[in-house]
Amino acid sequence: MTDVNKISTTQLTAKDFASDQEVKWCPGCGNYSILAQIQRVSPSLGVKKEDFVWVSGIGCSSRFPYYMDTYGIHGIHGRAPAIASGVKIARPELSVWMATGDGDLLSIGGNHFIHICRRNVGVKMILFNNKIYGLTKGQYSPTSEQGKKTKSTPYGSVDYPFNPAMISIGAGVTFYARTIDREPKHMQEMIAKASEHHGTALIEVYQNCNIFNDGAFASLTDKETKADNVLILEDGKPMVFGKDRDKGIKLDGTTPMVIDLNDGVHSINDVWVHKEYDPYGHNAFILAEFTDNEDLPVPIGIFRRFEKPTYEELLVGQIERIQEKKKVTSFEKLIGEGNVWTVE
């Protein structure tokens, strides 16, 4: 069925989505890749340019709305999910996107984040995760590894880091994917699929901060090591990885383990087959546990997706049912009924 709010935009190009503002990120920052992929994909999403809205909070990532030639709001620290929810609820026909960082979303914005996930508001969120506070010059963030030495933790952080995949899946997000700033084609694919999703979508991007946390994801991006450390999730396909595609993931009950497909004991039939559609989150929770586990590769791709009515649909439906039942014909009638009294 054709969405009447969508039109063909094949005549547009990435340049049509680039604003006239000078991009003020540090040279070499992974944010440039994210911006480039968003601008390249936007013309093909089937959304009118004037129907895009970009919302952000505070941080390096949150300069994003300035660089997109669309409508946008640069909000306050941690409040991007609340602002984006308001825009989507008031104007459900708009394509509302959110740019945020690991500090902005998971620290001061953590409460707003879990509630946008549980409500299933139709907002698409891009989480720039560099495991550090960049804008405020290199303090540890909610996703920094334990023992991380920074300006605010000179002897090493004693905090246990947040796992964004685990948090969002636990909060009921209906679409969660992960990609890497140095995997442009893969990122473009994740953006397009998030756009198609009906409901809340979160894409976590592992993004290198070359000034304050350079090399945080080096094992996942270096040519010599990434094949053995990155597991590319593909729907309906076995979880195979490695330079020679000779390693696989096997489930022992609910415990994942790496197997050697050339050891004469295991075969491709033993490998766990990925399924994106996961309404209960069982598979996604297991995949989320791969995060920062030295014995397992890091998954990228769609961990989980399923659909249920969105918050804005339920709210609009409720309003329409009440209006039909009450037959309200004027504002005066609305405020003049029920518990009212007259002051003499």
Second form
Amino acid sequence: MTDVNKISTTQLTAKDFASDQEVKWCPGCGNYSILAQIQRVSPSLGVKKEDFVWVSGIGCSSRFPYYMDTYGIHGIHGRAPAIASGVKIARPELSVWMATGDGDLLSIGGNHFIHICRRNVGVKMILFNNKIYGLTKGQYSPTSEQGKKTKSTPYGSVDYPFNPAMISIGAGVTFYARTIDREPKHMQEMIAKASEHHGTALIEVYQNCNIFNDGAFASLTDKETKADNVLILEDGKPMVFGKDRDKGIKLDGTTPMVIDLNDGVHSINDVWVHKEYDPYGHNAFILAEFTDNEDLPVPIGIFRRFEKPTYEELLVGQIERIQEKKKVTSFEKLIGEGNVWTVE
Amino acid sequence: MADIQLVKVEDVTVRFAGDSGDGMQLTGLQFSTSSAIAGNDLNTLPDYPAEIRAPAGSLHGVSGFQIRFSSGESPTHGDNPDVLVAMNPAALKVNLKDLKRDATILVNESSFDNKNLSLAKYETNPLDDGSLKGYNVLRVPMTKAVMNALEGVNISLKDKERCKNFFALGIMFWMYSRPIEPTIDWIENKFRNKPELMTANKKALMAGYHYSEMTELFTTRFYLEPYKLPAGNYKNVTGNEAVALGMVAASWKSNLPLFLGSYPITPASEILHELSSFKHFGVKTFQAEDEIASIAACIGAAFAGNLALTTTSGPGLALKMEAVGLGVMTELPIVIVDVQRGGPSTGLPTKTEQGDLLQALYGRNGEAPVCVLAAATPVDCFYMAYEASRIAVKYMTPVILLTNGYLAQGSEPFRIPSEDELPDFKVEFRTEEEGFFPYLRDENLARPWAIPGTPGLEHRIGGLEKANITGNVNYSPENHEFMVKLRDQKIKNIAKEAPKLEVRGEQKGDLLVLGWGSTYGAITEAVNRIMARGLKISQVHLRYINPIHPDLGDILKKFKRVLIPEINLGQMATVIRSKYLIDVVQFNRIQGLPIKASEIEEKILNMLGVKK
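In place of the form predicted on its own, output the structure of the form predicted in complex with its partner chain.
What follows is the entire complex, opening with the chain shown before.
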């Protein structure tokens, strides 16, 4: 079974995927970029327009389906993974996508999130992570850094944040990638790769909320700093970064560290080579930890990608195997299986 | 051989009781099957503790199974048993109070030792201290007899001892002249890969049967004329099985693939079990991570064009309610089966109640009307599940079907219908692009069902308030009021689907007994007994709760008094009072048990000023 119907839809353009509804995010919101990249990429994914289904929960990000001229459900808070699972299991041939936020997916929807990853349902999830509650006007979220001062935490939050990469990889996600709202080309590439992936895919998008958490990712997006702070992962290539491409990541056992490629001691041969294929998650876990370590750059790209049968294909396969052995011959026999007696 | 009298009886209630590990449910089911094949009408009810294996011999570990079989109708499982089979002292103690005064008590005498007597908190042996005076006590050392019968069979002593339930069953088969072959067949099939256990269980069963014949203990043997059921093929079904079959029938007739999203919960789990065995019919069962996910998945599946079902009990329904509201707003067909149990909170998980009526009607935020139906008997669960599906799709709405623990676990003979007997259930998805809008309305106010994969009909639905026709998000005050009223009217339109109410007894007069749901059997029997006394009485039973049967108002006007028996504090009484501005007399029992016909009979006699 293929995830999507591979047919030519090249005649469509980004405009064909824009609905007639006025987009109502705040001016300057990072969501505009995500919408634009998805509309741009959609015509080239090899999926018929009518086979796309966009599902969301609640929050700023979750208004997303209203702006796509595809089938869509704007759901209830946190439940998008369960709604999307229902669509995909009922109709595996559809291309099911999810727009969600850090509150929606990781707080109220945490349970559904880990279970969609565990089951490997073929849904592509786009996590708009702005590390803040936007629609409720600025409370800290489960990805906000500790000590965050917000309306609900005037003296700073005391709880520790979630690491979405770590949770999803721990829950068995078969595709995890990270990108940034200000990196349109990179985002488009990640979306295309997620679309090709057979199974659950999560793309975490660092997305700036310019109203309630402006600049949360400034060091990763400002021209002066980003090259030194962002590590772009490329499959089969050494992890090199920095304005002058003079820094690399070395693994000392399982401990990553930054090395200077011009210090006369280290060379490119010492640099850890990225491998996306990672069924056990060894590399992906180490990469996921980077974000909690101020001494390391923030990786973007595909952390982990491998394939195994999806929930829906296992279920359909089981049904087909049973149907081979046990035929339904009539309504009466279907309903009347078991200990039946006849009254004349 | 003893001189044995053969006596004809018409209506018998037997309760099997023992430890929860003694196999009483199985024994009861075997007796039911045999009685069904003997041609009697029957009605059963299991009663088991919430704990899987409570300590052996203890009072709270007693598990029971009651069956009533008769040559007439068996509308209930019987108020008070004529026979108790007690496998240990605890089973005797727990059940004694329910028995008829002259009931027969068949006890496993071997288990009345000091240890078991003390576990059952007996200070003296009730078999010897005269406390069972008036009962017909049959003392059979079953454990000992089984051990003797199974001498030479190559299984462990423990396994031998576990065969004693079949010994007891053998006695009961003999006593009521039941066919023994169906159970022999069952044993042969069940233990086909374990020949020793097969031999042991067969031997135990036959030993019990012959023991009755050979010992002088039994002086009377009974037989029943068969009940004349309409011709057809029958099988015995519980309410939970019937719900599953009703959904399969709906899927067959509508050609919609069936999707079940569910989370295990007592006493609804058997619907999930049953439907998960229908993979050969292509049924997709999704055991979700929680109650909320199970209905959320249904919303996705319904949007994608499946017949979506979720099954639960009261606490689960509470968790699902936000999603039911989304179903109301998105106008998607979803069937929600609530097998009510004793509440509130975790309450009495294995017991029955009717306490979720108001939750089903009103337990959502905002004005969120849904269709609510209630099944009256285990077999009615089949037809109401089918009806719930048909209405959900025809009116594009969530439908809540209320059953309860009594209906779910109770069983009765089900005549297997042909597909032509079921109401039409045609479904056409919208495919026409011209003039399409997601919230267009048909003559019933239902919106079109346009499913993903249909070119040109791409549209978005969601929980925000919608404008009619276009389905666009709309916050205007006038639109909101319009849509609230429209959704309400759409549900009201379902009233025309409700069949005409049947008034049993007098068509007008003094006293009407009005029921809904699982009290049907008990009310029917009570009303029958009142009629048999030559007194005037009437009965109406509701299956459509929201909208309510449209002819109910006129019927209520024809009676001076209305009595509503319910297993709650008067929830239907509240609904009837507020809707029809009449007073009603309540009769409420909230003990986790079905209401008894005798209790209703007494109440009616009391209201009629007749002494019992």
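Positions refer to the first chain, counted from 1. The structure presented is a predicted model; accordingly, all values stated were derived computationally and were not measured. Rigid core here is just the name for the largest C-alpha set that superposes within 1.5 Å across the two forms.
Core-superposed comparison between these two forms: the CA of E332 exceeds or equals a 2 Å shift. Taking the rigid core as fixed, one finds a CA shift for Q323 of 2 Å or more between these two forms.
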